[in-house]
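Take a look at this single chain in structure tokens; it is the form predicted on its own.
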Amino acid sequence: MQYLPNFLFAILLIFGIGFFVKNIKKLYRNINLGKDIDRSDKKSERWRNMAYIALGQSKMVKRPISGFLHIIVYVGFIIINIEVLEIIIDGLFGTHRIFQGFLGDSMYGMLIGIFEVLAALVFIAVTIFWIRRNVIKVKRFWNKEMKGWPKNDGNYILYFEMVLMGLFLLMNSTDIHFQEAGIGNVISQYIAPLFDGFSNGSLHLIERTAWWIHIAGILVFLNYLYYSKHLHILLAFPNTYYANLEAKGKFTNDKNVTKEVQLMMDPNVDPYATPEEGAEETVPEKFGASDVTDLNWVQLLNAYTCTECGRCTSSCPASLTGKELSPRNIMMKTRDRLEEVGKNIDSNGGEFKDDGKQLLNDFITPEELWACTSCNACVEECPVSIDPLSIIMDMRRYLVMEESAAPQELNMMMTNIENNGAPWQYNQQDRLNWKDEE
């Protein structure tokens, strides 16, 4: 029985561990759905960006406010989680603070009380973006698609950075002889008498309880991450350092357009010779994207990364016009579409088996898609360098060459280049009458 604490300690260890691995190897297969991409260049640039954007937070305080309190989140959240090294060395050997013999009680009590002040400014960084988003309503955080999970995941994870910071501070706070060596009790000293009277069995047991359900907390978390846009806390870093870093407004070439050109230009090729006997006949690639394993992978990458913060959203002239297009949608479907996919997969031994849907149509429809004017505002904006413009942009391509789907604004436009080298309607040889108008 002496040992019982510390097995069921490791088997809860083990457990969340372990799950959450499972689940970071379901992510790593379908972001690899997508298709390949080389993203290996410039490797001091994406270092630097990674640096800045995602551990730096240099987009994120652009708008101060939030910028601000997500800072003291981050950054507190991030430090205090250093005591769980403490708290497992504890949990598997049964000591308690063991950090503090190895440490020396000046250098121990320094860092818990760092740890302290943060969890306290973290607590109340996170009542003020509760406060934000249920009672001043910020509007970014009220778009339609901010209904059911995507609502309620928001203040989840609020609720749950409370909890786990009160805990905390709880059990610094009832640790008898903590408060009695009067080391690193900067802000638990202030709790502590509330519990004058108590009895030190008491104490003790409420000083568990807390340990306990901090450290089930924080593996609960964890493995709350792949199901929350709270995954950015891990992506980030990846996707930053992915991202693209050519400038905005530079489209690529789609290969298979580019080789169905050099075809066409080729006078040694026979546009009507059928393939050789033996040859294997293969099935011509898809122009553009209807469906996620139709973009490529960082675009994957991107989906399971957006933080859903909507800034994106309330800096698109489209949206703000009042069209259908949000940008933080185009993320939150295409992530939707592809989690969907991947069950698919799972449900059918590790094949996917058509559904008869896809994310054009579906899921994104195309209304959404020819809404947007292509300013790469939201590329902009996104605090952890997402680009919904190049889904859009690939979706796009794929209603244009694949179903002849264009508006018919566009269409008269390709079909006036075609015929006369200009997208006006009249003949070539008109072209430079306008010199001679006076």
Given for the second form:
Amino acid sequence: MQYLPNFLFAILLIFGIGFFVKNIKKLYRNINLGKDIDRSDKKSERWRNMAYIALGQSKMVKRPISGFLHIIVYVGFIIINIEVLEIIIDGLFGTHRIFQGFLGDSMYGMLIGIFEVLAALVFIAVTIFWIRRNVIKVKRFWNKEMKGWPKNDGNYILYFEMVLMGLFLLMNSTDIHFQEAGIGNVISQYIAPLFDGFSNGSLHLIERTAWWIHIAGILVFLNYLYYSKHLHILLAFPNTYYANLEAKGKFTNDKNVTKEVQLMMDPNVDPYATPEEGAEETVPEKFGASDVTDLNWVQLLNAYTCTECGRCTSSCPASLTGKELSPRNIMMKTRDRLEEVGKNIDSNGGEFKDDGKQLLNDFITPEELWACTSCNACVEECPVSIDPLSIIMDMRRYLVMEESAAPQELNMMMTNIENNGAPWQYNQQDRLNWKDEE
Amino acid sequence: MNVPTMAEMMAEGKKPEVLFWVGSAGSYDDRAKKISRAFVKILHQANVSFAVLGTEESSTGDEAKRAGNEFLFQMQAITNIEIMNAYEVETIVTCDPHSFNTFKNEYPELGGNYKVYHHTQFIKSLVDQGRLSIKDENLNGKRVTFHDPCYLGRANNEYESPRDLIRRLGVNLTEMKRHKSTALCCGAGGAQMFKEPEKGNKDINVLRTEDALETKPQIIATGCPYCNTMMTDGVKAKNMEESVEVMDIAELIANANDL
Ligand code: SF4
Ligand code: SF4
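For comparison with the form predicted on its own, provide the form predicted in complex with its partner chain.
Next comes the full complex, and the chain you just saw is listed first.
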């Protein structure tokens, strides 16, 4: 019986981590449903971006208030997790505050002191976040796509963090020995008096309960990530690493199109020639993207990384003028569809069964796609280097090249280019007339 | 106005220093044609040997590409590249950031490798080399704000050349709240220029014009023919055309230098 808590702890840990690993594998599989794209170049520049943007939060601080608060939460979160290591060791081996013996009182006291201060700061920062979302109602958290789950998700995370930080401080406040030793209880010493008059037995009970809920909470949080925009705390790192490094104005040149255009324009190629014996009959590739599997894996990674912060949407000219398009929503819908495809694969024994749906129309409408000015404001704003524009462009390509479904005026514009080399109906012979008009 | 073509130059056995890519707007749009002429005047004043393609010029295909028509874009690109390579073009300058962007970033993979300049970059290099000086008396003290074209700014990180030139005009340059990397689009990009906007509650060019008007400008400076149209329409929508002018930087310089 003596080892029952250790045993229970081990089981909790195994389940918690096991389930997390399972979800991570699924995540990896889903991202790899995307087409290949080579991002293995310029490694040092990629590491540098990751260090600045993900680790250093360089883009977050462009909006100083939320940027500053976010850094507190982020640093607090990472550093306080060192404490989780101690908790795990204590839990598995039935020890209590094992690091105290290791590090000596003064060192340990300093460490826990820092944790306590950070926990309090995180608590305050998270509370301000909550107020920004729910009381001040910062506009970007109230766009049309931020209803239901996305809205709740944002708040759940804040509650989670408040509770975890609260439990951590509670656990320290009710730890009799820790309070008596008086090392590192910089914050908890002010909470401890609340429990004056409690018997040692009940204090111990409260301390143990807080301890257990705290670690269980952390494991639940870990597993909540996969279902939440909070996945960005992990994926921001690979996402900033694999981000596009080219000039933002450079759109990809579709290689399949190049092949066909060159064939068409090469006078030496006989279009009616029968393919050589043995030459592969290649299935013509689909142009552009109508579903998530037509996108590349970086675009899918982008979708899972999106923090739903809405910085993109709050700077998008289309969103700002009431159009249906919202770049954040493009990312959210891509993720929703990818999840749906992943679940479909899971429930059909590892193979996708046509569900009669696709990303285009069922999730993202042409109206949204055609409202984009390709201005790159969303790409510039994103704190984790997501590129919503590339998805919009790939889907436009599908609409135009596979379905000839451009708006009528654009079809006219393109016909003009084909016929007279200008988007308007002017004669190419008049191209130089401007020089003599004054 | 003397605007030689590549064909004429070639017939004389000459090769110009630079190809001036006029672009579809600069060739056909009444407002943008003025920008083309202003730029040519500057080229003449600085004694730049240049030529245009004239009737051999065709759409860059940029609008088609942003609309999703990769086929049409690549057909246009490959045709243009064949012509420019035949003339052994090395350097291109254009007043259109969209042409600038596609030449610079998208043509190389298709076989078109050129040094590409936006006209503000090119004029700045003329000034830096001492081939052109900009007078600062004529516009003295006027309040000017500059609207960053998306395809020059965010797309290619060029924010300074246009500002450098504006400062040389001796004007009072006041920035909008959203400027440089946070500048708001004028609403023309991504082929929007050629279609009606989707339904919403405002036109993008009006919103952007409001940004500009907040700075109480006498002149809104632009560096793109499409931005120019959009901002001009925006100023009209706000009934401010009496007191606010929308001018390309090339026009401002041509005026300043009494060209
Ligand atoms: S590129 Fe398109 S989606 Fe992104 S901010 Fe500009 S208009 Fe909006
Ligand atoms: S795409 Fe980037 S900027 Fe937009 S909501 Fe997601 S994380 Fe925020």
